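Just the one chain here, the form predicted on its own, laid out as structure tokens.
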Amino acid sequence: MGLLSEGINEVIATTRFNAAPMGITCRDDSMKMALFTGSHTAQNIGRERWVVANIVHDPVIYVTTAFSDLPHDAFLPVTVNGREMHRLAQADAWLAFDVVIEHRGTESMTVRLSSLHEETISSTVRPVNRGFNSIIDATIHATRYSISRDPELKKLIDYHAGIVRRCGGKRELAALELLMKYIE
């Protein structure tokens, strides 16, 4: 699976200028990605049969990515097999994919993902970081919180921006400053 490993992976998906954090399910030598219909994201992917998951390490972009636009400079074009795809200038690594609709319901739909091209631009290591962990739970859990209000997410935000707030670094602090802004 290359830069991908087992279980799912959290990536920022780029279409034809558009970012957002998805989870790509990697099992059985088989990888997927679920999506809500309604988004910018699986109409794009619909339409174009074309994916390309970023790996970034900037909990900015992935709180950023989740609730609003990037300018179109954020996106660098790419050509792989003949197609233009877009991929973030920010991206340590990135990979391209084919896209086949497996299911599409009224809410969902699930889309099976065939590697076309990965590339590594930095090969920093970078240690497990707690907080950067829990913005992206607290991201996960902060969107369909702004769409239900559910109170026991909010319960889950607040105890993953505990963890932030302990163990992360300027770059997570300023990733949950800009979440809770969001979720107002």
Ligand SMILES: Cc1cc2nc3c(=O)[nH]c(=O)nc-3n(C[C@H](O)[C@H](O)[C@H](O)COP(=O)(O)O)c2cc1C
Second form
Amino acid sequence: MGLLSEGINEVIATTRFNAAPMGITCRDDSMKMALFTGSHTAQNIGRERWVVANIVHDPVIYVTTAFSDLPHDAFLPVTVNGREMHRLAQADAWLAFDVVIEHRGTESMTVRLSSLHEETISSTVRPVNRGFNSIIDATIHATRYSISRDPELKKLIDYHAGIVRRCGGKRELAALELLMKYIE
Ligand SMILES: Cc1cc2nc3c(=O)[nH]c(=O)nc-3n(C[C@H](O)[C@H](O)[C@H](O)COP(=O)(O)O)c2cc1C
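Can you return the structure of this protein in the form predicted together with the ligand rather than the form predicted on its own?
Every component of the complex follows; first up is the chain already shown.
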């Protein structure tokens, strides 16, 4: 499991010149991702069979990559076991995985990950911040809300926005402003 912990790790998954927040579930020594087949991440993984998990603590990156694309210079090519992979240039740590597709349906697919390499670049200690955590929650709800416009999801987003305003720092507030623009 290395740098990841038991449970669901919300990372920024990078594939070829693409980044998106994704969950990696670690349980009983197995690591898996469940992907909606419509995403670029799922399409790239299906084609190239690798993914990099980037650990970052910038809330703006979570919101940006959930709703849009990063420029090419945000990615750093790395060679892992003879294969070129792309990690985020500003990752605090990154883990490269080989991917085996376990199940592929019309709407979703499940993949199993095997760790190939991991590197910690910055080991800065980060105290728990509810504002950051609520940006993650609000962004998950917002990705669904942007498709369904379900008012119940909007209530959840507004609840988390309240926590971000109370507990977040400047980056969380900037991430929230961006998030609200994406779902306008
Ligand atoms: C914290 C977080 C976790 C997410 N986890 C997943 C996931 O595990 N699987 C998935 O398919 N989408 C997940 N999403 C939604 C994708 O990030 C979103 O659909 C994104 O637009 C996909 O981008 P892509 O098309 O560049 O891959 C998550 C979103 C957030 C904010």
